[in-house]
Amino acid sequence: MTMLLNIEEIDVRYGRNHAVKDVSLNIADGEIVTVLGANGAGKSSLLKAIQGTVKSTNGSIIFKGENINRWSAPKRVQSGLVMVPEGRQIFISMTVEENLLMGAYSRKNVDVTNEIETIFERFPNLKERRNMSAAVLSGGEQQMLAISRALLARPTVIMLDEPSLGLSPILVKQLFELIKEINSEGLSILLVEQNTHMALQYADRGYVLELGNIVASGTPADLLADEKLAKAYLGGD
């Protein structure tokens, strides 16, 4: 199994706040790996360190066999490491289609017209609003736009930070089916998610973070089989 992304003992600090502590994890080609934990566990800080929008103060990030610690966030995107941030962060002053074009910004001199039409075939609601401000979209539509925008960067690994946040149960199910679908098309996925049951239903492996530390890892079956772990971190009864 080819490892695409290896995180080795990275730390993230905000002043005196030690948000991520000696975290190591990996994701192989074709995997869905989930990172679980309560609010404040360090999940988002971990993704931001991998993306390069915050600096890790220790350890290494190896992507496709290269140490990318010194790479800028844009270079990491160009190399195929792309994040969909928490809260979607779409550009509401732009149209739906303009948001999609921003996803392909790192791909210089490339005509993405056909790729955008393929996205519109997949998401008819976005197609209907292609020339409207993204502000008119519902929460679920905004999440689909954010993921589609990321796909236009042609990622090898896509990182999703709390994608189901604020969505109805029906939309959450549709979202996870989309995650499964894009994974089947060849994308590896690193998923940070508070909906633990859905995440473990779709993931190949999982890690549990508590206060910046990994306290458990394994297959979904392994994690759910540990009664104390399930009760403390995974919403078990």
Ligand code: ATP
Second form
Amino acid sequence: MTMLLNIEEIDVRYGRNHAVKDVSLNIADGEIVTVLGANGAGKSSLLKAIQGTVKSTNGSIIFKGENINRWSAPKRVQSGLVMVPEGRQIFISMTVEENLLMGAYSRKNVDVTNEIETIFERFPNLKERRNMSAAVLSGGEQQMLAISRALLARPTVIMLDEPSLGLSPILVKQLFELIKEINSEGLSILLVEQNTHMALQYADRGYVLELGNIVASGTPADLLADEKLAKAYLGGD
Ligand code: ATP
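Please give the other form, namely the form predicted together with the named molecule, since only the form predicted alone has been shown so far.
What follows is the entire complex, opening with the chain shown before.
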């Protein structure tokens, strides 16, 4: 398997707060990799550092064999590394369709009409509301819109920051099925989740972050077999 993304010993600091400490992580082509950990463990900071919206102070980020440390966030998006932030961050002053068009912004002058129609076929609820303000969407629909918008950037790796947050169990299940589907279409996925149960059910591998440090990594079976871990982070008993 080719390694698509190699994170090597990166740090993120906010002044004196050392949020991500010497973290290494990799994703092979086609993998679903999850990052688990409690509130404040540094999960969002790690994703933001990979996207380039916060600065990593050490180490390197290698994407498709290239060191992208110095690349701006837009350049990283353009090269296929796309993050769906926590809380969806859709544009509520825009229509559903305009939100989707924004996703293709980095691709410059590409006609995405057909891609948008394909998305509407997949999500009839979005189609019905295509000309309405995105503010009318439910939480689940907003998450679908946020993921669809990211897909329009044509990512190779999609990074999802707590996508299941605030969704009902049925919608959480639908969301994970969607993640599996886009993964089977060829996308690699880096998934930050607090819903460890679901994340480990769908991921190929996982990492556990504690106060900025990776304290464990492995297959879901490996992680669940570690009693101490299971008890502390993985909802086991
Ligand atoms: P959550 O699930 O609550 O989002 P997380 O695991 O994603 O948690 P981060 O949001 O990355 O954790 O936060 C890691 C640490 O960095 C925390 O101590 C947090 O208070 C701090 N932090 C995050 N963002 C900033 C910021 N912009 N400025 C200063 N400190 C920050």
